[in-house]
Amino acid sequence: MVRSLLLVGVGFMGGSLTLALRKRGFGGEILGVDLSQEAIAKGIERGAIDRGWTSLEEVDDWDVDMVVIATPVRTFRRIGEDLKGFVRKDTVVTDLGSVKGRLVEDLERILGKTFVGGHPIAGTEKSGVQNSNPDLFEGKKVIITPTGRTDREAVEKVRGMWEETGAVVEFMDAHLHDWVFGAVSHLPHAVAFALIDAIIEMSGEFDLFRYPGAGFKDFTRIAASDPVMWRDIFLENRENTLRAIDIYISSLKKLRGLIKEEKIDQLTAFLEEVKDRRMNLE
């Protein structure tokens, strides 16, 4: 049972988590740390946190049951090192990062067996605690990535927290997680960013962005996501992201070849197969 919580990174995802817990009856105190005083003020105003500070050193109450790290993933190791000097030995530390793998191993080495890796499969292109959504996780998957060393009680506390938000919890190996989401999350974001860059390149003297259709807007919506967050994700999950990009380039070349050589039957079959697989997602 979690009675109090410290949120490190008072932004859209972290704020959505704490607001979801509040909406569903969490009565404990929620503290916040963020480099931005404005984010702290907005978090308090929004009801996402009760009190907040701009550094861990300023926190005046470390009697918390859980710490949730909700910052860009490349800050996690430094935050872990800083937390080590403050948290109780039984305080559970978890995160909202979309990269696990070596990051989980490093944080477990730094913080011990009460660190539990977590990744909610939810979000939008919006950022900032002022845009937080208390219903963001309702019915959405959350991946938890315990290792052989992870404390079972800590895992159950993290599972319980997420189930309180209405999320559906699944467990996965941390390294498998990074390949799976390198393919189905990190690659689509890379493609969306690259497509916008390509249209910039093609615009030249004529601004192609004056004529965006609904499909273009839908496809590139995620290119409006936080650049710092996605820079860190691409770099932290570099090997899997590059592998996924290479496979995507191969598929794009296959499609290019069918169009260039006017292989009508093969092109139709290619498009039908892809359409069928996409329709199955619904």
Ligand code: NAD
Given for the second form:
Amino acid sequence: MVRSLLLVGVGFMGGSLTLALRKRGFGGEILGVDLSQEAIAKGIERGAIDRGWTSLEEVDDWDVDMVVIATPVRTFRRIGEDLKGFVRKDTVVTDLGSVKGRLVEDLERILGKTFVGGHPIAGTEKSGVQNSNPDLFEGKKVIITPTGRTDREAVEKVRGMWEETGAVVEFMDAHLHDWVFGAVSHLPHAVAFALIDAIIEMSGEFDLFRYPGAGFKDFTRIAASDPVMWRDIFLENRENTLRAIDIYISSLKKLRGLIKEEKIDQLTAFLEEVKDRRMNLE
Ligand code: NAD
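Please supply the coordinates for the form predicted together with this ligand, as a counterpart to the form predicted alone shown previously.
Full complex below, order starting with the chain above.
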């Protein structure tokens, strides 16, 4: 059982996790570390952490059962190296990062068998602890990516923590995870960012952003997501994201060809098939 927790990165996701645990009766101390003093202050005000510091060196109590890393993914290796000097041998370290694969291998190499990779499949385009939501994980999937070396007890502690929040835990290989989420999460974000860029390109003297339809707003909501977080995700899952973008470009070209050549029947069939697949999602 986890009695005390250190959150590294007191932002939207980390705050949502600790608020969810608090709401469901977690009585232990929750410590926080964030580069931003403002995030620490807001985290305390919001009840997401009890005490906090702007660096790991300042933490005055390392008797914590669990450390949760909830910063942008490209900071994880450095944070892992820093944590190594402080954590107890049996402290479980886990993360909320959107990329796993090599990152999990590296963190396991740095921290040993008590590191357990995790990725909650929940979130929004909003960031910051002020937007945290204690019910964010209710009924949502959380992917845990243990390797052959991961300590079983550590895995069970991480699973227990997530189940406490109302989430449904699923296990997956870390590299498979990156291929899957490269396709269904990282590609749609890339497309939304690129679509806004295309509209900027097309808005010469005439500002197209004055006429946003409902479809445009729905489709591009996620382009308002945090740039640093997404820069890190694209770079950390570079190969899978590039592969997904290439396949998407082929699909766009297929659609372009059908429109250009006015292939009425094939265009209808294409749109019908896509619509069916999308409707099956609901
Ligand atoms: P956020 O911007 O709300 O919070 C990140 C916090 O980390 C900020 O307060 C920032 O000051 C702090 N930080 C940055 N670098 C740091 C460092 N080196 N040391 C200490 N603190 C540092 O971001 P978020 O949305 O909470 O995302 C956090 C993690 O969760 C990311 O790894 C992201 O991939 C993952 N994630 C996000 C979502 C989502 O929808 N937002 C969903 C699933 C997973």
